[in-house]
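One chain comes next, on its own, written as structure tokens: the form predicted on its own.
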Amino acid sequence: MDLGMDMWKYFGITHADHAVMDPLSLEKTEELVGLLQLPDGGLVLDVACGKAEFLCLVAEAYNVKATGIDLSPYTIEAARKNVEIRGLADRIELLHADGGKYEPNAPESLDLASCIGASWVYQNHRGTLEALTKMTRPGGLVLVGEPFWMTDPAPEYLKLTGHDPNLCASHAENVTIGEDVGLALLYTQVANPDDWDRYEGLQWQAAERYATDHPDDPDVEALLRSTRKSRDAYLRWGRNCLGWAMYLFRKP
């Protein structure tokens, strides 16, 4: 994706309003992190956090000591702060590091290993299952966040937004990567459409505010094409052609 800036600020300014950096929903989000079940004490890992709402959600539920990682320096900033307003410093770790990169103290050791709407840190949906997997005990939860699509996207859809149509399977080829790679499905929660427009019009609504408040930042051109581009593509044929659903797996 060419953005003609420094994409982790671009995300930082089109996020800037979302809790969740994803199309699902913070009520299905909590309703989410409630089928959890996870045990007293349980340890937790959540590549590419965001800013750890989700880590957040899990530690007011569960009594666990959680790991966050991301990359973006605007997000992990943002999701300090946010960790310690809800006074969960003390159980939740968050680094400022490649998610792929990282490896617990001991495989196989996770009770609930989760990479939401970042399958590109181990390359693809597959790659994120398989790695996930690892740091997983037996009996633990893999969940991963993914697109998928819902018809066949049009060339047009595809040429404006320089999206592959191998971005993504459908909901139902997502499920059976999963079981190819071992795990059983527990449970899958699908953003609707007004999910999926929340998480696309706040971007567009935090990229004009910007604009009209910091007039001078050279990347503001950039900054309003890229947006202006993504909106148009979305309601012209993404609201149609694509998805978005939470999976989530137990490692036998």
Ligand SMILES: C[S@@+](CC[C@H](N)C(=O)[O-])C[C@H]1O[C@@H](n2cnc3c(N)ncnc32)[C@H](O)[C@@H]1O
Second form
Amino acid sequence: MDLGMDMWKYFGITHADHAVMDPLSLEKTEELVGLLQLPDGGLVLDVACGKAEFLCLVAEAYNVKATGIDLSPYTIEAARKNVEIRGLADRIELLHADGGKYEPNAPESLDLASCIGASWVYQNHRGTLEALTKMTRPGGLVLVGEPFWMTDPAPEYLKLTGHDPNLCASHAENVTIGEDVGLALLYTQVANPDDWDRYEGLQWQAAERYATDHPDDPDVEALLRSTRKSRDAYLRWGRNCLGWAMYLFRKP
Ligand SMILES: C[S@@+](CC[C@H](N)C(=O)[O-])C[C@H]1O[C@@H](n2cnc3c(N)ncnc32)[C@H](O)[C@@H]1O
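If the structure you just shared is the form predicted on its own, then what does the corresponding form predicted together with the named molecule look like?
Full assembly next; the chain just shown is listed first.
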């Protein structure tokens, strides 16, 4: 979708009120973190870490050292504030960089490698799983957040959003792709319609509020045009055809 304004600014405004910037609720994210059972002193990497909420929850639950990478100047700033406020700056390192170019100090060294809601960083879901698997130690965890088609998307929906029909696979195929890469599935955590409505609705509210508060910003017209278009696509089709899940795998 052509946003007609700076992409990072657009996402910074529309995700101003999100703690986690993906459709899974904070409560379900916390539940998932509780399942990880990470070892003391473990190493964690989260590519496209957003506001580092996931990493903060992980570091609060386990005595680990973590690295988060995000390419957005707005988001990495929010992540730094989050980590600082939570008193976790000594255990969470944040990098403003392209996740696709990052290499850990040693291959197969991580206890958990994750990429939640940004599989384009490694081309697609399979590429993401392959890249994270290379960084993870045998027995370590690979976690990805990825959309899936619940039903075949309507052509009108694809036209309005500009989505490719191959944007994602089905829920079952997302798991099979992980198994093809050599991973063992441990768990999936799926967003329900309430979770999705919150994720989408917070964006509409934040955009409308920004427009009211910044009437002289020349980007306001593009901001409202894009958020309203995306809202219509979600309400008419996306809500019924697009799913979202976290996929937790273990590297044998
Ligand atoms: C849907 S958000 C998910 C954020 C976070 N993982 C979460 O679930 O809260 C996608 C994130 O990917 C980041 N991003 C996009 N392209 C990136 C890249 N090439 N490298 C690192 N981060 C990137 C965006 O800035 C944004 O924070």
